[in-house]
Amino acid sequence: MSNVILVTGGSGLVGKALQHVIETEPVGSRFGKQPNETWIFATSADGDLRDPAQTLKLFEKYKPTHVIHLAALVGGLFKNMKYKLTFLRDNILINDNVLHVSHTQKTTKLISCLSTCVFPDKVEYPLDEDKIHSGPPHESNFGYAHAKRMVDVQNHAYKEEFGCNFTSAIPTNIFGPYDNYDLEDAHVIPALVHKCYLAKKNGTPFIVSGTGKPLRQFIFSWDLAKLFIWMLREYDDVEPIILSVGEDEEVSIKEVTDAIVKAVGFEGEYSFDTSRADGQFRKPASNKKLLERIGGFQFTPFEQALDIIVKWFVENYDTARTGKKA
């Protein structure tokens, strides 16, 4: 039997990330494309999945057995904060839709991506997957984490009453290729990445906010990529899973800007400017589940990806997504 893997949001960070892992895998490995396989990934040129029909309308074109729900409004810290009934609303109504479809279309197995800001805003720490609902989130993240929350509401009412594989992913903070380096909307590392670049370009000083001692863990695209194939042919729990490097992985700020620093070849003058908010020291998850369930998994060194991800900026200046007019 043939099976038709719909991505939506295929153009984004991770779904690039998949279309990448699906076209260099050896060919039937365990991350790879299987002989049996078509991938299609969607984008919002397909259909506005806010719209019922367009995404019924998706559906029925592609008739997909698995789908991988990528497809999300997002934005960062200002974004979300000035347009919480915004990111509640368009995210809830991408999310029932494309939950509902997947039912109705008696797609095999759904897999969502979710979002480590789902988790409440005073927790015990490390964040594990039975702490989603115990506490409201980060008011900063209010609408966009409610509505991701609701998809894992969602996934347990649909395996109740109809028995659909249903289950959705936490990722820590994602990296890669074809990530969203605009200075003013950007993550932390394309932001980091794009000013060393255009410090080291125009001989300018390498000014980075904070003292760099926050600690995160991140993850490579294609990393997670290849843990989304993982689920797809592998997990089939409704319960979400963090999908993460260990605690033990964690890297601060500062670490992260001196391997950006190397990565890039910036040799001018570089430094910290404290007067400016750190944010949250550190909010650490815990991968127990996901290596207890997946036997063993490789993670890419974080250097090695960062000169990765580095290469391709650099390379692709001037169609990446860096705030530029086209």
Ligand code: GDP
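Next up, the form predicted in complex with the named molecule. The previous block was the form predicted on its own.
Left out here are the partners and the other molecules; the chain alone remains.
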């Protein structure tokens, strides 16, 4: 039987990583393309998923048997703080349309993407899959988190009422090639890689937002892509699953900055702008369920992945998503 796998958000950080893995892993291998598969990487130019008619048209065109739903309005701490309602509305619309059309067009499996931002702010650590709805999310990403939580609610409702095979992944902070490297709207790693690169090139000050004390877990996009492919083939449970490195791999923003300084080869000083927000202090997530289910996985060491993205960013500076060039 031939399978058509539609990846929404195919031009983004994670979509591009999926494409990379599918094109580079040996055909027929655990994370490689299977001979009976056709992969479609859709972008917003193929249809605005906030619009029901355009969403239906996309599904009618490709008739996907499987969907990896990545499309979303995404951004770092500062963009989330600025556009709470837009994050809420756009993501609710996108997700509702994709889930509804996946059901009406009889897609056999749908994997949606949540984030560890969805978890409550005040909760016992580590975060695990049972704690998503047990308290309000951190106020900095209130809109995004509530929209994403609804996907889990909908997945359960679609399963109960219609028997749909819908599920969701919960990645921690992601970084990789093709990320958004905008100076203001990006997530911390791409924003700091860009700032450090400019500081080295132009002698501009390298200023890190906040105190540098918050802790995060980071997953390299190529590793995450493999985990999505594993889910596609081997994970058939409506309950979400955290896709993350271990809890012991939390790093502070200062440690991240020092690693970026090294990878970029910046020899100057940097400072912290403590008037800017720190966001959630930490959100350590357990990957126990993942490791039990997948039976072991080799994550790319953080410094090695950073070297890959810095090299990619420097080589692709003119075409990378950098927002306004400074």
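Residue numbers count along the first chain shown, from 1. The term rigid core refers to the most C-alpha atoms you can superpose between the two forms while keeping them within 1.5 Å. These numbers were taken from a predicted model, which means no experiment stands behind them.
Would the C-alpha of T274 be classed as shifted by 2 Å or more between these two forms after rigid-core alignment? Comparing the forms between these two forms, which are aligned on their rigid core, T274 does shift its C-alpha by 2 Å or more.
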